[in-house]
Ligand SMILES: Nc1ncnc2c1ncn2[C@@H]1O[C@H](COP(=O)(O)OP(=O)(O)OP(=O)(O)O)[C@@H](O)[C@H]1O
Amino acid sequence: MTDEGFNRIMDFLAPGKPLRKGIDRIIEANLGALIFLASKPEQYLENGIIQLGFNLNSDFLPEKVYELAKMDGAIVLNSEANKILFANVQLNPDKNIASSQTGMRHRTAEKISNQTDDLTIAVSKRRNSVSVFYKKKKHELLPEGIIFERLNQEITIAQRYKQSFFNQIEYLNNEESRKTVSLSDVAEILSKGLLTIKITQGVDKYLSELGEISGSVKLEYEEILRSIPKFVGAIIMDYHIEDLKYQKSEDSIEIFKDIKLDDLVNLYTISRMLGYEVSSDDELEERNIVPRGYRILYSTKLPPVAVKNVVENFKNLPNLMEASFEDLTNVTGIGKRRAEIILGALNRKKKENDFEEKEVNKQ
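The form predicted in complex with this ligand, please: structure of the chain above, on its own.
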């Protein structure tokens, strides 16, 4: 389903919306229904697609549509679904239009939608399901409970990946202080980060399906997508074989936009997308790479242009770690205040390094 199609469906059919309430009542009562949201009712009457029935032209209410579903035939609404136009209608789609559905109700719903480009809904009496036909696609509306279950499952998986990504960031910090970062370390952490993003983005369809009742899961979804892409992007900028031209760190994720889900666990593919040709595990593990310093600089919240200038000047993190206040203020766009902010971040990192060194020596 395209976003446009899916969003239009959800405009009418998200849980809690009047039409959805009517449909829920029809299902609860074990009834069926064929509902047609007609954009050009006059024309359809004239050319015989719609054959009356009752002419109602009455405001939409969930209870009314439920009562009308007890009758045979289709219910016709206007395209905004706020008026019930006709009931007990016979729909006559063009006989030449094919349908992949079984059962007259579903076949008619599909054909009418394909013929008119309007939205039709088949509520099955026997199957307890709701099929929505729109823009030559079929969408099954799942019961709320099942959507919640799937949403929770997916977000739990995303949270697990997020945790594992943050654990790996700690590991990367240590490796960066020891200057022993390998290509495989970077590929692995990017794999975790990119998977977190991809899985989280995947729950979007459930969230729009649930609309306003999606609750706290939506907050977690927004939180992950607000924070993780920035971290992932900064790592890409730090370790890509070329100094990428992106200003905002998260924009660099674009280089992975066409990667398939399966390839996100393939460290060779990720390395290749970072510009490194490697063909063995040894190469992956033994190839030492040095960060440019983007990650630490982005964490200072300095404007991206200033960050770029600093990286262009010092080339890599080890050089940057040696920078003095004066070295920093010599960079275009870095005044005294910004130099102090950068030095503050570098000093914190040095302290972490010292602590890490002491811990290693203790062992």
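The form predicted in complex with this ligand done, now the form predicted alone:
Shown next is a single chain and nothing more.
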């Protein structure tokens, strides 16, 4: 469940929020409950989906919903979950609606949600679990401790891949200076970067459930998704077999959006998504490829249009490394100031290359 409506719902189901407090009290007391957040309560009364027990129209309090759960029947709230409308209610969904659930409470919750597109919550006394039904989808509401545990595990794994990715960037820099970048090198580094992004994006569901109490973990999540896609996208732009037309580097990650997590460890899959048809490790290792220069140009913070113009003019990084001030100012959109910025970046790379060559010679 990732739509905007569900994110709003998860916000008031997050730990510490009133509705979640009420649900937690029901679980702690080893009770069951069926809670229906009705968007059109009067209409549901008229068509018989709701058959009244008690008409309350009372402000919501966790203590109240806990006490009402001791009775048979469902509890009906308004769609904002700040009013308890009815209690001890009989819910009557359309009998023709199918259900994949077992147990009367869960079957009713699923059918009612499917029929109305409203939220229903089934608290299981037997399984001590909470099932959330919304727009023909089901979500298990996990205890706060388990959510935090899973969130921290996933972020820790993402951080490991992130560190490995940056280590690989150092290696890529060295190989670029020697003009010996292989397809295998590029596929390996993209594997680490794309896995970092995919794993991090996967914790979004946990952050939605935790809401405001996600704390520093959310900051780590945001930092990874703010920085890593730009690096990964620049490498894709540099080494794709075609000169891609994306303006922002991170937009190029779109070509991998349908690749499953497990397939991102497959270097052949990544190579093929870059446009290279390879079928052996030897081909991966022996296929030398040349960067276009996007990565170094994006690092200058120049506008994407200016970056594109430079790449189209010089074609690849080796040519760009030989560019003079005059060569750069002849490019559309590159004035004196921008030419100086690009030359500064190129000179830093040359110094790094010279340092690496000296280190190699020492050995």
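Between two forms, the rigid core is defined as the largest C-alpha subset superposing within 1.5 Å. Not measured: the values here are computed from a predicted model. Numbering follows the first chain given and starts at 1.
Once the core is aligned, does residue 310 move its Cα by at least 2 Å between these two forms? Result for residue 310: no, shift under 2 Å.
With a threshold of 2 Å on the C-alpha, tell me if residue 59 counts as moved between these two forms once the core is superposed. Shift of 2 Å or more: no.
If the larger rigid part is held fixed, how many degrees does the smaller one turn between these two forms? Comparing the two forms, the minor rigid body swings through 9 degrees.
After superposing on the rigid core, how much does the Cα of residue 31 shift between these two forms, in Å? On core superposition, this C-alpha lies 2.8 Å from its counterpart.
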